[in-house]
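Next up is one chain by itself, shown in structure tokens, the form predicted alone.
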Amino acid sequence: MNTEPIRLEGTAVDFGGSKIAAARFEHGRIISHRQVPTSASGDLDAQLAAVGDLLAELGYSGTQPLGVAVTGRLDSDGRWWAVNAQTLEAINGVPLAAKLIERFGRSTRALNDADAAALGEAVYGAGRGIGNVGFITVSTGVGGGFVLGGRLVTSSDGLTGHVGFMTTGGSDIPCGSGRVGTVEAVASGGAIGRAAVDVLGPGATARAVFEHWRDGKDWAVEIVQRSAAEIARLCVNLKTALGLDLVVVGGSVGLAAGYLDIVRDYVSVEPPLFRVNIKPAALGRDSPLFGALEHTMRESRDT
């Protein structure tokens, strides 16, 4: 795949575990943006109805390219699975690709949201012009994607890039994926909030923990450092396995002021061969939107 940027024209959707965002592009720029909370219990029809409402607000026409990035995994048959049982309770092998085309037109394509963000950052963002780029989002969960030698890495089962479900040493915390001791169970925004329940009470959030961290509260410092250490270890392991030249980090936790400085500090004590360059997502929250539309326009052009 050629990673030279093309002029994005069309609409993109980023369907995440906590929000659905949609944007309209003209001449390679976002000119309009809408966002609503995600319904965790909605079935496929309900989720697509919410997407349709956003697209209507943006003036979407079924003849325009539409790129849709979704949390979870999308297999080669276009079926959508919510790998984490704690999000999107009714999404379990539903025919997303077919339903998208049926509802929104044949110029519609879908892919995983972290894959979309990796593609967006590799072509238009922090990874532009760099050979092997990894993307890690640290938000409600932890996910990832890879563009190696200019090609987005995918698999038939759609599991590629779900780096948050890799296990980490010394943890016995259960994860929504069904595995125990995963990176997501220790490092994600959800994990940060859960780690603070004893101090802040039920409903503790990562945002609240970060506020106390900035105030220098020891318990909050410990929680944030634990998360950053796991993400640093993940970055180093991915460089070792894939020969990454750069890891781009996004997500509400990943982009929190000061967080990446801690991650880099942990990476800096590794032997020189294993240190990897780490940058924040240049496109911010919009990385998946850029990548989703890029994917659709290239797929449409190549067919």
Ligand code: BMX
Contents of the next structure:
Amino acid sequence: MNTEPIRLEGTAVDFGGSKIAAARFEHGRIISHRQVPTSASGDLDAQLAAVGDLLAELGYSGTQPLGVAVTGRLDSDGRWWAVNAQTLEAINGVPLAAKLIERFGRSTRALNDADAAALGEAVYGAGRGIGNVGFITVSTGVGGGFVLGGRLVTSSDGLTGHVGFMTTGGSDIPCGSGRVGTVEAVASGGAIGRAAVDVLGPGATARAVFEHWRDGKDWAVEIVQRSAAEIARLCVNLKTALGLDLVVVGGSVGLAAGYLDIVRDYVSVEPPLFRVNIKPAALGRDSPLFGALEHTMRESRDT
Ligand code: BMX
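Alright, leaving the form predicted alone aside, put up the form predicted in complex with the ligand.
Below is the whole assembly, all chains and molecules, this chain first.
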């Protein structure tokens, strides 16, 4: 893969666990942006209808390149699966790639949201010019993507990069993936909210926990520290496995003010050989949008 930036022209969608964002690019820049909440229960047709509404608001014509980043895995047949079945309850092997082309035109491509963000950051963001770049999003879930030596790492089942489903900390919290004690079950925005239910009641959110954390409430400090410790351990393990020069962190939790400082504190007590450089996503919330359109434009140029 060539990681020289190109001039992005077209439209991109970032279909996440909590929000669907869409943006129109002109001359490499976002010129308009729209966002709606995600419905966890929608089937493929309902989810595509929501995407279609956003695209209509952006004036998408069906002829320009369209890049779609989605939470969940995409296999080599273009089928879309939620790995965490609680995030998207009705997305279980549905033919996303084919339906996108049928509905939005031939120049439409899809990929996982964290893979898209990894690509976006490697080409346009914090990872520019760096050999082995990892991206971790700490948002509704915890996802990851890797651009090693300029190549996005993929696998036919689409599971590669799903680092939120690794186990590192020895917890016994169940995860919607069917595993127990995953990083996602401890560190994600969803997990942070669930950990506060006893104090804040049902419907507790990560955002509310962070507000109490800023006020110095002990219980909130404990929850946020636990998440950051888990993400730090994950970053160190990934550097050890893959030789990462940099881990870029994004997502609403990953980019919350002060969060990465705690992650870095945990990394700094590791032996020097294992410490890894950690930076926030330079493209902020837009990394998956840049990467999704980049992916589509390169694929249509190369085929
Ligand atoms: C989950 C998984 C990943 C995704 C990551 C971040 C599902 C539905 N999603 O680990 O595919 O990359 O979350 O996504 O299994 P988000 O939903 O937090 O934006």
